[in-house]
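Form predicted alone, single chain, as C-alpha coordinates, below.
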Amino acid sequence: MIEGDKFNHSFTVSQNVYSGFIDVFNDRNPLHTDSNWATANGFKGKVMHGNILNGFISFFVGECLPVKNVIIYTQHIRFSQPVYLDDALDFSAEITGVFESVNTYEFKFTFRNKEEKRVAYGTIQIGLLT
(Lines of atoms letter the chains of each structure in order from A and count residues from 1; the text may use other names and numbers.)
(Lines give C-alpha, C1' and ligand atoms only; values in the text may rest on other atoms or scores of the structure.)
Protein backbone atom coordinates (compact mmCIF):
# COMPACT_ATOMS: atom_id res chain seq x y z
CA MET A 1 0.00 0.00 0.00
CA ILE A 2 1.28 3.45 -0.91
CA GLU A 3 0.16 7.02 -0.42
CA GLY A 4 -2.56 7.86 -2.92
CA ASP A 5 -4.01 4.33 -3.10
CA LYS A 6 -7.80 4.50 -3.28
CA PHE A 7 -10.40 2.00 -2.13
CA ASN A 8 -14.14 1.82 -2.74
CA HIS A 9 -16.89 -0.36 -1.33
CA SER A 10 -20.69 -0.26 -1.23
CA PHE A 11 -22.75 -0.85 1.88
CA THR A 12 -26.49 -1.02 2.50
CA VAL A 13 -28.14 -0.25 5.82
CA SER A 14 -30.45 -3.25 5.56
CA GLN A 15 -33.14 -4.32 8.00
CA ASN A 16 -30.78 -7.06 9.16
CA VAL A 17 -27.98 -4.57 9.92
CA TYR A 18 -30.40 -2.20 11.68
CA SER A 19 -32.06 -4.94 13.75
CA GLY A 20 -28.73 -6.52 14.59
CA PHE A 21 -27.38 -3.22 15.90
CA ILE A 22 -30.43 -2.75 18.15
CA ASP A 23 -30.28 -6.37 19.33
CA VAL A 24 -26.60 -6.10 20.28
CA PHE A 25 -26.47 -2.58 21.71
CA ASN A 26 -30.09 -2.05 22.81
CA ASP A 27 -30.10 1.62 21.70
CA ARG A 28 -33.82 2.24 21.27
CA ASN A 29 -33.78 6.03 21.20
CA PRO A 30 -36.97 7.18 19.41
CA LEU A 31 -34.92 8.96 16.75
CA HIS A 32 -33.80 5.50 15.64
CA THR A 33 -36.91 3.42 16.37
CA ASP A 34 -40.05 5.58 16.00
CA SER A 35 -40.85 6.94 12.52
CA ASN A 36 -43.53 9.27 13.85
CA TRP A 37 -41.17 10.75 16.44
CA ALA A 38 -38.41 11.18 13.84
CA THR A 39 -40.67 12.87 11.27
CA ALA A 40 -42.15 15.15 13.95
CA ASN A 41 -38.58 16.25 14.59
CA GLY A 42 -37.79 17.10 10.97
CA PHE A 43 -36.47 13.84 9.50
CA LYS A 44 -37.81 11.69 6.63
CA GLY A 45 -38.13 8.71 8.94
CA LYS A 46 -36.13 6.75 11.47
CA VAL A 47 -32.49 7.84 11.42
CA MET A 48 -30.03 4.97 11.49
CA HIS A 49 -27.51 4.78 14.32
CA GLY A 50 -24.28 6.54 13.37
CA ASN A 51 -22.22 3.73 14.80
CA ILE A 52 -23.49 1.41 12.07
CA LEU A 53 -21.11 3.34 9.82
CA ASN A 54 -18.30 2.64 12.27
CA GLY A 55 -19.07 -1.05 11.77
CA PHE A 56 -18.73 -0.58 8.01
CA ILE A 57 -15.32 1.06 8.60
CA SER A 58 -14.27 -1.95 10.68
CA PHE A 59 -15.28 -4.23 7.80
CA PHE A 60 -13.28 -2.09 5.36
CA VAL A 61 -10.12 -2.26 7.47
CA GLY A 62 -10.46 -5.94 8.35
CA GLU A 63 -11.71 -7.32 5.05
CA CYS A 64 -11.12 -4.93 2.14
CA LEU A 65 -7.49 -3.96 2.55
CA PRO A 66 -4.91 -6.15 0.79
CA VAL A 67 -3.27 -6.97 4.14
CA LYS A 68 -4.81 -8.64 7.19
CA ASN A 69 -2.16 -7.89 9.82
CA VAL A 70 -3.77 -4.55 10.74
CA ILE A 71 -5.10 -2.80 13.81
CA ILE A 72 -7.10 0.43 14.01
CA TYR A 73 -5.31 3.04 16.12
CA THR A 74 -7.75 5.92 15.64
CA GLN A 75 -10.99 6.52 13.83
CA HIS A 76 -12.68 9.92 13.56
CA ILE A 77 -16.06 10.31 11.91
CA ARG A 78 -18.22 13.37 11.29
CA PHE A 79 -21.85 13.00 10.32
CA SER A 80 -23.19 15.53 7.80
CA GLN A 81 -26.51 14.00 6.66
CA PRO A 82 -28.90 11.47 8.17
CA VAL A 83 -28.84 7.88 6.95
CA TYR A 84 -32.10 5.95 6.62
CA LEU A 85 -33.10 2.30 6.47
CA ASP A 86 -32.21 0.67 3.13
CA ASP A 87 -29.88 3.52 2.14
CA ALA A 88 -27.15 2.35 -0.19
CA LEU A 89 -23.87 4.02 0.71
CA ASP A 90 -20.73 4.36 -1.36
CA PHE A 91 -17.62 4.32 0.78
CA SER A 92 -14.36 5.69 -0.57
CA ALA A 93 -11.01 5.89 1.20
CA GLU A 94 -7.60 7.13 0.20
CA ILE A 95 -4.24 6.64 1.86
CA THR A 96 -3.10 10.15 2.75
CA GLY A 97 -0.09 9.31 4.88
CA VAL A 98 2.43 6.49 5.21
CA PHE A 99 4.68 6.47 8.26
CA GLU A 100 7.06 3.58 7.67
CA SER A 101 9.11 4.09 10.84
CA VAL A 102 6.05 3.13 12.91
CA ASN A 103 4.23 0.94 10.32
CA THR A 104 1.26 3.31 10.26
CA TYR A 105 -1.10 4.38 7.48
CA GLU A 106 -3.61 7.21 7.51
CA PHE A 107 -6.76 7.27 5.37
CA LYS A 108 -9.34 9.91 4.61
CA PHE A 109 -12.78 8.45 3.92
CA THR A 110 -16.23 9.51 2.79
CA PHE A 111 -19.65 7.86 2.78
CA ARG A 112 -22.08 9.12 0.10
CA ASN A 113 -25.74 8.19 -0.39
CA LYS A 114 -27.43 7.41 -3.70
CA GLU A 115 -28.00 11.15 -4.28
CA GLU A 116 -24.20 11.48 -3.96
CA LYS A 117 -24.60 13.60 -0.83
CA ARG A 118 -21.82 13.17 1.67
CA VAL A 119 -23.39 11.66 4.79
CA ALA A 120 -20.19 11.10 6.79
CA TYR A 121 -16.46 11.59 6.48
CA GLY A 122 -13.30 11.40 8.52
CA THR A 123 -9.97 9.72 9.05
CA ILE A 124 -8.68 6.31 10.03
CA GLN A 125 -5.20 5.52 11.25
CA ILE A 126 -4.10 1.90 11.15
CA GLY A 127 -0.98 0.06 12.11
CA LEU A 128 0.59 -2.97 10.50
CA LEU A 129 1.34 -5.69 13.01
CA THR A 130 4.81 -7.19 12.72
The other form holds:
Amino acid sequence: MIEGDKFNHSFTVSQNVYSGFIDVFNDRNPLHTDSNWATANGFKGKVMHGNILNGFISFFVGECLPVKNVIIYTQHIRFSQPVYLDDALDFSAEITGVFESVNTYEFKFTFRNKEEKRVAYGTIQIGLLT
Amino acid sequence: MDHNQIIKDVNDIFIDVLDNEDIKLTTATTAIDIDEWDSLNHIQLVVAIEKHFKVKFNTTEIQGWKNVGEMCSAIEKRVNQ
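Can you give me the structure for the form predicted together with its partner chain, which would complement the form predicted alone we have just seen?
Let's see the whole complex now, leading with the same chain.
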Protein backbone atom coordinates (compact mmCIF):
# COMPACT_ATOMS: atom_id res chain seq x y z
CA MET A 1 0.00 0.00 0.00
CA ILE A 2 1.40 3.38 -0.98
CA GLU A 3 0.30 7.00 -0.73
CA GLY A 4 -2.36 7.75 -3.31
CA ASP A 5 -3.82 4.24 -3.39
CA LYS A 6 -7.61 4.42 -3.71
CA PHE A 7 -10.27 2.02 -2.51
CA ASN A 8 -14.02 1.84 -3.17
CA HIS A 9 -16.85 -0.19 -1.74
CA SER A 10 -20.65 -0.04 -1.79
CA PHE A 11 -22.71 -0.36 1.38
CA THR A 12 -26.44 -0.39 1.97
CA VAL A 13 -28.15 0.52 5.21
CA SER A 14 -30.51 -2.39 4.93
CA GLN A 15 -33.26 -3.38 7.36
CA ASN A 16 -30.93 -6.08 8.70
CA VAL A 17 -28.15 -3.59 9.38
CA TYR A 18 -30.53 -1.10 10.99
CA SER A 19 -32.32 -3.70 13.13
CA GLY A 20 -29.05 -5.34 14.11
CA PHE A 21 -27.60 -2.04 15.27
CA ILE A 22 -30.64 -1.35 17.44
CA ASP A 23 -30.66 -4.90 18.81
CA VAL A 24 -27.02 -4.66 19.82
CA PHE A 25 -26.77 -1.07 21.07
CA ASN A 26 -30.38 -0.35 22.03
CA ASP A 27 -30.38 3.26 20.78
CA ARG A 28 -34.09 3.76 20.15
CA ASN A 29 -34.06 7.54 20.07
CA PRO A 30 -37.17 8.71 18.13
CA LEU A 31 -34.98 10.31 15.47
CA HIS A 32 -33.99 6.76 14.54
CA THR A 33 -37.18 4.83 15.25
CA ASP A 34 -40.22 7.11 14.84
CA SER A 35 -40.93 8.28 11.29
CA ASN A 36 -43.55 10.80 12.43
CA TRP A 37 -41.19 12.30 14.98
CA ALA A 38 -38.38 12.50 12.39
CA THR A 39 -40.52 14.16 9.73
CA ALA A 40 -41.93 16.60 12.29
CA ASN A 41 -38.33 17.60 12.93
CA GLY A 42 -37.46 18.27 9.32
CA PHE A 43 -36.24 14.92 8.00
CA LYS A 44 -37.65 12.76 5.20
CA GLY A 45 -38.02 9.80 7.53
CA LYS A 46 -36.22 7.87 10.22
CA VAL A 47 -32.57 8.90 10.25
CA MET A 48 -30.14 6.00 10.42
CA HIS A 49 -27.65 5.97 13.28
CA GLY A 50 -24.46 7.69 12.22
CA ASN A 51 -22.39 5.04 13.91
CA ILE A 52 -23.66 2.45 11.45
CA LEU A 53 -21.21 4.12 9.08
CA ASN A 54 -18.44 3.52 11.58
CA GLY A 55 -19.33 -0.16 11.35
CA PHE A 56 -18.91 0.04 7.58
CA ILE A 57 -15.48 1.60 8.14
CA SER A 58 -14.61 -1.30 10.41
CA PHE A 59 -15.53 -3.68 7.58
CA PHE A 60 -13.44 -1.65 5.12
CA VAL A 61 -10.34 -1.75 7.31
CA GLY A 62 -10.76 -5.34 8.36
CA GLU A 63 -11.89 -6.91 5.11
CA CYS A 64 -11.26 -4.69 2.08
CA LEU A 65 -7.57 -3.83 2.37
CA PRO A 66 -4.95 -6.08 0.75
CA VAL A 67 -3.54 -6.93 4.20
CA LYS A 68 -5.19 -8.49 7.23
CA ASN A 69 -2.70 -7.60 9.98
CA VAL A 70 -4.38 -4.26 10.66
CA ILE A 71 -5.48 -2.32 13.71
CA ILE A 72 -7.39 0.98 13.83
CA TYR A 73 -5.60 3.65 15.85
CA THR A 74 -7.85 6.64 15.27
CA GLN A 75 -11.00 7.43 13.34
CA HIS A 76 -12.66 10.81 12.84
CA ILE A 77 -15.98 11.20 11.08
CA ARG A 78 -18.26 14.13 10.26
CA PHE A 79 -21.87 13.56 9.34
CA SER A 80 -22.96 16.10 6.73
CA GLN A 81 -26.28 14.70 5.45
CA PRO A 82 -28.85 12.31 6.91
CA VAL A 83 -28.85 8.68 5.80
CA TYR A 84 -32.17 6.86 5.48
CA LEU A 85 -33.22 3.23 5.53
CA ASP A 86 -32.19 1.34 2.37
CA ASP A 87 -29.85 4.12 1.25
CA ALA A 88 -27.02 2.75 -0.87
CA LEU A 89 -23.75 4.47 -0.10
CA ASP A 90 -20.59 4.66 -2.16
CA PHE A 91 -17.56 4.60 0.10
CA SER A 92 -14.23 5.83 -1.20
CA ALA A 93 -10.93 6.06 0.62
CA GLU A 94 -7.43 7.19 -0.31
CA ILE A 95 -4.14 6.71 1.47
CA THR A 96 -2.94 10.21 2.33
CA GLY A 97 -0.02 9.42 4.57
CA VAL A 98 2.47 6.59 5.09
CA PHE A 99 4.65 6.52 8.20
CA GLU A 100 6.94 3.56 7.73
CA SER A 101 8.83 4.19 10.98
CA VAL A 102 5.73 3.17 12.94
CA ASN A 103 3.97 1.03 10.27
CA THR A 104 1.11 3.51 10.14
CA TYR A 105 -1.15 4.60 7.31
CA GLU A 106 -3.64 7.47 7.12
CA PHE A 107 -6.70 7.56 4.90
CA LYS A 108 -9.25 10.17 3.93
CA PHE A 109 -12.68 8.72 3.26
CA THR A 110 -16.06 9.83 1.96
CA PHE A 111 -19.52 8.28 1.91
CA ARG A 112 -21.83 9.49 -0.87
CA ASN A 113 -25.46 8.60 -1.43
CA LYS A 114 -27.05 7.84 -4.79
CA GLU A 115 -27.68 11.57 -5.34
CA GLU A 116 -23.89 11.88 -4.99
CA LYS A 117 -24.29 14.01 -1.89
CA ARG A 118 -21.49 13.61 0.60
CA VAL A 119 -23.20 12.22 3.70
CA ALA A 120 -20.10 11.66 5.82
CA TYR A 121 -16.35 12.08 5.58
CA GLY A 122 -13.28 11.92 7.71
CA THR A 123 -9.98 10.23 8.38
CA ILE A 124 -8.79 6.84 9.55
CA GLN A 125 -5.39 5.95 10.90
CA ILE A 126 -4.39 2.30 10.96
CA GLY A 127 -1.32 0.35 11.93
CA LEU A 128 0.09 -2.84 10.50
CA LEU A 129 0.81 -5.43 13.15
CA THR A 130 4.27 -6.93 12.77
CA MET B 1 16.30 25.33 13.00
CA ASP B 2 18.22 25.21 16.27
CA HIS B 3 18.04 22.65 19.05
CA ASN B 4 16.09 24.87 21.46
CA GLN B 5 13.40 25.59 18.89
CA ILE B 6 13.10 21.89 18.10
CA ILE B 7 12.65 21.01 21.78
CA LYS B 8 10.01 23.74 22.09
CA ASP B 9 8.13 22.44 19.05
CA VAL B 10 8.41 18.85 20.27
CA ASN B 11 7.12 19.95 23.69
CA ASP B 12 4.08 21.52 22.01
CA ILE B 13 3.49 18.29 20.07
CA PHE B 14 3.65 16.23 23.28
CA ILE B 15 1.15 18.58 24.98
CA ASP B 16 -1.23 18.30 22.04
CA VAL B 17 -0.96 14.56 21.39
CA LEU B 18 -0.91 13.48 25.04
CA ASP B 19 -3.47 16.13 26.06
CA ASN B 20 -1.40 17.19 29.05
CA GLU B 21 -0.66 20.90 29.46
CA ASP B 22 1.82 20.21 32.26
CA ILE B 23 4.42 18.48 30.12
CA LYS B 24 7.82 20.15 30.27
CA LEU B 25 10.35 18.11 28.34
CA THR B 26 14.06 18.08 28.99
CA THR B 27 16.70 16.26 27.00
CA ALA B 28 16.68 13.57 29.72
CA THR B 29 12.91 12.94 29.63
CA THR B 30 11.90 9.36 28.80
CA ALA B 31 8.57 7.54 28.54
CA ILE B 32 8.91 6.53 32.20
CA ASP B 33 8.55 10.19 33.18
CA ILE B 34 5.22 10.80 31.42
CA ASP B 35 2.22 8.61 32.26
CA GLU B 36 0.47 9.15 28.92
CA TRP B 37 3.54 8.23 26.86
CA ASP B 38 2.57 4.61 26.18
CA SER B 39 3.30 2.52 23.11
CA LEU B 40 0.17 3.59 21.22
CA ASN B 41 0.71 7.26 21.97
CA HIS B 42 4.34 6.87 20.94
CA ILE B 43 3.06 6.08 17.45
CA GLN B 44 0.94 9.22 17.49
CA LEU B 45 3.92 11.27 18.66
CA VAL B 46 6.15 9.99 15.85
CA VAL B 47 3.45 10.62 13.24
CA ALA B 48 2.90 14.16 14.56
CA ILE B 49 6.64 14.85 14.63
CA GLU B 50 7.14 13.58 11.08
CA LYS B 51 4.24 15.75 9.87
CA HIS B 52 5.33 18.87 11.77
CA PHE B 53 8.97 18.78 10.76
CA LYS B 54 8.26 17.28 7.32
CA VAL B 55 10.78 14.50 7.88
CA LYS B 56 10.72 10.71 7.70
CA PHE B 57 12.48 8.27 9.99
CA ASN B 58 12.85 4.54 9.78
CA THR B 59 12.04 1.96 12.43
CA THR B 60 15.65 1.42 13.43
CA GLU B 61 16.20 5.12 14.01
CA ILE B 62 13.23 5.64 16.31
CA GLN B 63 13.97 2.47 18.25
CA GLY B 64 17.41 3.90 18.98
CA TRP B 65 16.10 7.00 20.75
CA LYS B 66 16.77 6.63 24.47
CA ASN B 67 15.32 9.98 25.53
CA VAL B 68 13.88 13.24 24.23
CA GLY B 69 17.36 14.62 23.69
CA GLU B 70 18.23 11.86 21.22
CA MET B 71 14.85 12.29 19.55
CA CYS B 72 15.45 16.03 19.10
CA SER B 73 19.01 15.51 17.89
CA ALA B 74 17.73 13.14 15.22
CA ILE B 75 15.09 15.68 14.18
CA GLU B 76 17.68 18.49 14.10
CA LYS B 77 20.04 16.42 11.98
CA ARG B 78 17.29 15.52 9.52
CA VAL B 79 15.78 19.02 9.32
CA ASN B 80 19.14 20.66 8.69
CA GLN B 81 20.31 18.15 6.09
